[in-house]
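Presented as structure tokens, the chain that follows is alone, the form predicted alone.
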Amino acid sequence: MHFDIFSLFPSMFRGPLEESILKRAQERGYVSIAVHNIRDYATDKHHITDDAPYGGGGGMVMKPEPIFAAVETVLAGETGVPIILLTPQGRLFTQAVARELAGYRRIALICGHYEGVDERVGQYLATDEISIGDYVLTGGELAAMVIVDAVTRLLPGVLGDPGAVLEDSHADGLLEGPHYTRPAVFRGWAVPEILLSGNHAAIARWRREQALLRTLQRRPDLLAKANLTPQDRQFLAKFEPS
């Protein structure tokens, strides 16, 4: 998998892309990441990439010319590459969208900034628009980092345990249940006995029930879309108001 990130502030990516799982994934050849400075594709003497909006209003708008030039130069000759504009107006980024993107071999991410991006970028260059949440960031750089991280960890071989992604929160529509490690008792708080029992079937069921309960308590909206078994529904029925 290769990521092309187009940004006005490429130095923002130095830390997050060079640590932990992302660092190891690049070292082992599972993923490669190139950050391209949009300013390098501005043709005027001062490398201006923004201008005042037509019709007035506050803020500045990113100009289309350097963005088109950057993306078309880097992706020259490539076909089938998703070109994603990161914007609060895009479709919501979810685990399902991360799985969708993990199926591509190359992805381009355009980081908006200032008041926004000239509408023609979204209309005629980008093939998709994505938002990571219902809030506004200073720019798309943080959103790009989120997408790169979420997609990378889904790629085969990136995580040491290939089954880990199947147990993550949102992997099957539920939040993940609680986890415990040593010591068995900390400040008088003990690990649930079931986890020390060695009964793997019972532990698996307990974890499933904890995931159901946590989702019910914290994100009940997710249950309407989750893939629930009859046993799951029977368990949840215990917590319905009488």
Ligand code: ADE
Given for the second form:
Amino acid sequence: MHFDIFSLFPSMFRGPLEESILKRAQERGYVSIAVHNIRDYATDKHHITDDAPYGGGGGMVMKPEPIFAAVETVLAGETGVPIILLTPQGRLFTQAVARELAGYRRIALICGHYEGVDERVGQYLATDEISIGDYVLTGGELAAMVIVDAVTRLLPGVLGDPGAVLEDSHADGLLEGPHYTRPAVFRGWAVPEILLSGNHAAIARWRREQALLRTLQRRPDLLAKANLTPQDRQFLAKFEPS
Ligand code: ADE
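Moving on from the form predicted alone, please list the structure of the form predicted in complex with the named molecule.
The next block holds the full complex; its first chain is the one shown before.
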């Protein structure tokens, strides 16, 4: 997978993409990330990338020309590459969207900043607009990093354990249950007995039930869309208010 990120602040990407799993994924060739400075594609003497909004009002708006020039130069000759504008007005980023994006060979991410981006970028250059949540960030950079992270860890080979992504929270529409490691008793708080039992079938059932219970308690909205077996429904029925 190759990511092309278009930003006015490329140095923001230095830290987060150079640690841990993302670092290893790049070293091992599963993913490559190029950060392109939109300012480099402004052709005027002062490399201006923003301007006052037509019609007045506060804040500045990112100009369309440098963004179009940057994306069209970098993606010249390419077809079928999603060009995603990060904006709080986009469709909501979820694990399902991460899985969808993980199917592409190359993805372009445009980071907006200031009051916004000239509407023509969204209309005539971007093929998709994504928001990472219902809140407003100072720019699309952090949102782009979230997408790179969530998509990269889904690529085959990136995580040591290939089954790990199947058990993630949200992988099957449920939150994950609790995890424990040594010591078995910490400050008097014991790990649930069943996890020490060695009974793998019972442990798997317990984990499923914990996932169901946690989802019911914390995100009941997710249960409506989750893939539940008759056994799951029977378990949940015990917690329904009578
Ligand atoms: N830019 C500003 N806020 C954002 C958000 N919530 N998601 C994506 N891009 C953004």
